[in-house]
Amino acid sequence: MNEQTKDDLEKLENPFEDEEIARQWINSVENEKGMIRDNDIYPKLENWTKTFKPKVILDIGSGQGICADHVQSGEVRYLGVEPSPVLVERAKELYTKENRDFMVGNAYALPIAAGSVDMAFSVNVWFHLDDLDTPSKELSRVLERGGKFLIITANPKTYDLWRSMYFDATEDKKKIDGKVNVPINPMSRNIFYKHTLEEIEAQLTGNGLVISGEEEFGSVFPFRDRPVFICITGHKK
């Protein structure tokens, strides 16, 4: 685990800050073709941005930058915030384009000026967060009045399916912590917080955000009738 001890890694809420785990993630995402991201997630992001035509769009938890190409077109400015320096460097290496910036930061303290973006989104980040109040507050802070948001996260109705992907894991009422099978290669550690939909909604609306839509989507074999994601959209008051 690089220069970090096992104890040091276990203190991290975001294991992606560990270089080895970040590289496992890079290999998985970059070699995942024709699966749930291509078929469900990226088209949803593309349709959303085309509908509202942003000037400045923020990606909270941008990983190695792959969503940038799906939401940025024309003169749109894209900002990607990611806690892992390894993933930020990979994003800068792969996704070079004008009006595009990747930076180290996290959902609890976004390095973005207040009211400076008109659209913000997050893909598969909310279930990695213990505290949802602070990132909801930060999301509201950086959006201009009327600015749009989109959050894709694990569907609370199918947490049992998410749990089935974990092994060598510890679990309590609040979280799952352990190794996880993701497409292409397993990851040595991941943390999954089991927030209810009501908890997610309450933190968003309690911070000046209006929810306009919720859509369950995305299926995995053999559970074709059980959508594993939920997409929550809305705007700042």
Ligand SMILES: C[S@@+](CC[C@H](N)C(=O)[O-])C[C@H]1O[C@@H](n2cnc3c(N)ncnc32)[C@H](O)[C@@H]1O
The other form holds:
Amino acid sequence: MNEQTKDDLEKLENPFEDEEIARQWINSVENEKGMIRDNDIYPKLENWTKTFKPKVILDIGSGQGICADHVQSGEVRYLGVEPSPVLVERAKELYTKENRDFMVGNAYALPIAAGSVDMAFSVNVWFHLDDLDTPSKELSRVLERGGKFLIITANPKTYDLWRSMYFDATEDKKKIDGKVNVPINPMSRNIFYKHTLEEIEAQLTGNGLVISGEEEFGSVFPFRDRPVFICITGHKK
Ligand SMILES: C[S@@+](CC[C@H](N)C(=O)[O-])C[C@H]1O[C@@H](n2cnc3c(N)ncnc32)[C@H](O)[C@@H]1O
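Let's compare: the form predicted on its own is above, so bring in the form predicted in complex with the ligand.
Once more the chain from above appears, this time first in line as the rest of the complex follows.
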């Protein structure tokens, strides 16, 4: 990597917007088989959408698009919003289907009309965000009254395990910034914010959202008794 590219990467608030890092993420997700995503995350998404039978479902931070196949069936319309153009392009390449749109956009200013979705979810995005107030406000804005939400994020009780995946990393208050080992390959830069559960909850409930469930789940060898994710569900008042 030349100096110019390295400087540009270090300035990015969301490293996934760097092309090389987006490709590292694509390689990891697409080669992760029979692990925590297949065993824990996708079944949770499938059960949740089957229970509520939405009409329009929004995926905030949709990455390379894989979650679309785990939430959309029948006539459901799926909208994926993702800031990295490389990941959006990959999503279109692999997962284009009827009633499905992948678009470049950001959780801080969703390109979605107010009250236009009846279900919204976000998987492993919340811990990448510094400010949780604006995305929570945006989530609330796009949901119709009574619309459901689901957020899967890092379980604050296991931040020590998440921290141990980072190397060559700096830590400043709640921010970890450095290289990280994701299941299949390392990523050259990633940012993680150690928000407390109370902070996450307060931003959701302070923005017109009601939390109805919190479930810790998913474990990594050898820490079988330490769920690394938390799934927060609820609805808009
Ligand atoms: C670990 S990946 C998860 C991708 C996808 N949700 C999945 O589970 O396959 C984190 C994603 O969060 C996205 N992200 C980071 N900051 C974001 C923001 N401000 N708004 C929306 N997405 C963001 C990244 O671009 C990246 O695609």
